[in-house]
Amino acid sequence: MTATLRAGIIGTGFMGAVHSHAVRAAGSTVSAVAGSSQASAEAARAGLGAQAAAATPEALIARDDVDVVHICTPNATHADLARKAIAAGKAVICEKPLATSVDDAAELTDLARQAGVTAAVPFVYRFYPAVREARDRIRAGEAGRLWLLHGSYLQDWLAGAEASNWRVDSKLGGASRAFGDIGVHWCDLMEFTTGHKITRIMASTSRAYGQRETGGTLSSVATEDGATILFETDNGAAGSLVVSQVSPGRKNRLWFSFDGTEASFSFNQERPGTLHIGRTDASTDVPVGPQTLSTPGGRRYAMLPPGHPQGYQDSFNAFVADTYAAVRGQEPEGLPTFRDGLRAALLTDAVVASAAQQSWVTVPTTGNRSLTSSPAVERQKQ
């Protein structure tokens, strides 16, 4: 493997651009890009800073000048492309959901472990400095006993019946849209930050629009616009989550409050420059910066002085940098792997089942397959 890792990006949309920026920020190169056709790859090549356009995703995976395959395609294609990349011995970064079924997610997790390749899923909200600061402080006991874990993830990009996207189609996006697309981000962030695992879920899903217009034609919608969820954790906490992609004025508001007996910790992704710490005698908004954050995790990812907010792309850059460090044999703490992608698939499956049954559903700890630890791949130890 060369000293400078070489990336191949499959997918030419918004996420492909985010990945390409992060690859270059990590000091690496984008060797090739592939799209739905040779023409789409050629059209995107310059914008993504790629050296070449591959005729097909399979051709990209087979290239000798690609060390890491980035999968940024519609959800239903993830599992097949990830299998092919693992079979070729390539490291993989696969956009979530890792797969649209638990069985596929479990299989991919096992395949990556057996092949000994680094395999990561971009749960990038873990990489905000304020989140790492909250995690370290909670681990140190500052919150006391966490008993209430609540929050929301709200967007408005599908507000309006004329707004549509391939994600609306369950054949392309999977059985769950709002929760499977953004709710899993919140759940991953909660479990990562608090150390709690969701054990039971009660979910209700809803739609703002029963039909959406695409190309002048109205079609029925099978996936949810929003979800409300109650949950319980293995450490005895209760929780709630509201998820929506049709909340006007909320662009990408991932918000949480993790409430303990001694203190609460709150974060809003639309205002990433502060971490709110609440106590009965005082409340503090801790500004994000190397000089103001006090824990190793917070300081590690705080690159700019307070008042210079680090945002989504900065967090994505940090995720890719850590993944590439793992490819080189290092062990960055808190890297989200395919095991975390499987965890998201299990949670999504439980939400879909609970909403259909209108009852509490237990969340399994693993998929149907036996998942064992691998020192080469499953580096994350929480």
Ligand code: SOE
Second form
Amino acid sequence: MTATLRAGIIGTGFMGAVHSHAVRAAGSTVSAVAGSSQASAEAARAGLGAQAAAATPEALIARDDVDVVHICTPNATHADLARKAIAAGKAVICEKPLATSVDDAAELTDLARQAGVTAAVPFVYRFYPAVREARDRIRAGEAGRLWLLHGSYLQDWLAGAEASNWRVDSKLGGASRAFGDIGVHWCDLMEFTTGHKITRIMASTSRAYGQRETGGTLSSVATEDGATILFETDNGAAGSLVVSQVSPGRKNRLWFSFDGTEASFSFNQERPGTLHIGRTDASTDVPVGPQTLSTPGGRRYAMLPPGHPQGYQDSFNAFVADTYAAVRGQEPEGLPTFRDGLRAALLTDAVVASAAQQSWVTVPTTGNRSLTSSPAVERQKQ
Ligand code: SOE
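Having gone through the form predicted on its own, I am curious about the other one (the form predicted together with the named molecule); can you provide its structure?
Expanding to the full complex; the earlier chain stays at the top.
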């Protein structure tokens, strides 16, 4: 492997561009891009700063000048491409969801471990300095006993029956849309920041539009526009989460409040320049910056002075930089791996099962996961 890691990006959409910026910010190069056709790869090549356009994803994976394969394609294609990249001995960054089934996500997690390759999933909200600051302070006991974990993740880009995207189609996006696309980010962030694990879920899913229009044709929608979720954790906390992709005016509002007996910590992704710490006597909006944050985690990721907000792309850059450090043999703390992708698949499975059964569903842990405890497998047996 050369000193400068070389990326191959599969996927020419919004996420392909975000990945390519992050690769270059990490001082690496994009050797090649692949799309749904040679022509789409050619069309995207210059914009992504790639040296070459590969004819197919398989041709990209096989290239000697690709060390890390970035998979940024529709969800249903992730498992097959990740399997091929691992088989070729490449490091992999696979967009979430890692796979549209628990079985595939579990298999990929095992394959990556057996092959000894770095395999990461971009749960990038972990890389906001304010989030790391909250995590370190919670770990140090500042919150007291966390008992209530709540929040929401709201977007509006699918408002309007004519708003369409491959994610709406369950064959391409998977059985869950709003939860599988963005709810998993919130759950990952909650578990990462608080150290709590969700043990049980009660979910209700709903649609703002029963039908959506694509190219003048109306078709029924099987995936949810939103979900309301109650949960419990292994450390005795209760929680709730509202997820929606049809909340007009909310662009990408991931918000949480983690409430303890001594303090509550809350964060809004659209206002990443502060971390709110609530106390009964005095509350503070801690400005994000290397001088104003006080914990190692916060300071590690804060690059700019307070008042100069770091946002989504910066967090993505930090994620890719840490993944590439792992490829070089380092062990960056808090890197989201395929095991976290499997965790998200288990949570998604539980949400889908709970909404269908209208009852509480137990979420297996990734450590002791067995196929018999997967809600999907239980459903198949019935
Ligand atoms: C679209 O909902 C999307 O791009 C998600 O797919 C990303 O994971 C999220 O970070 C931003 O919104």
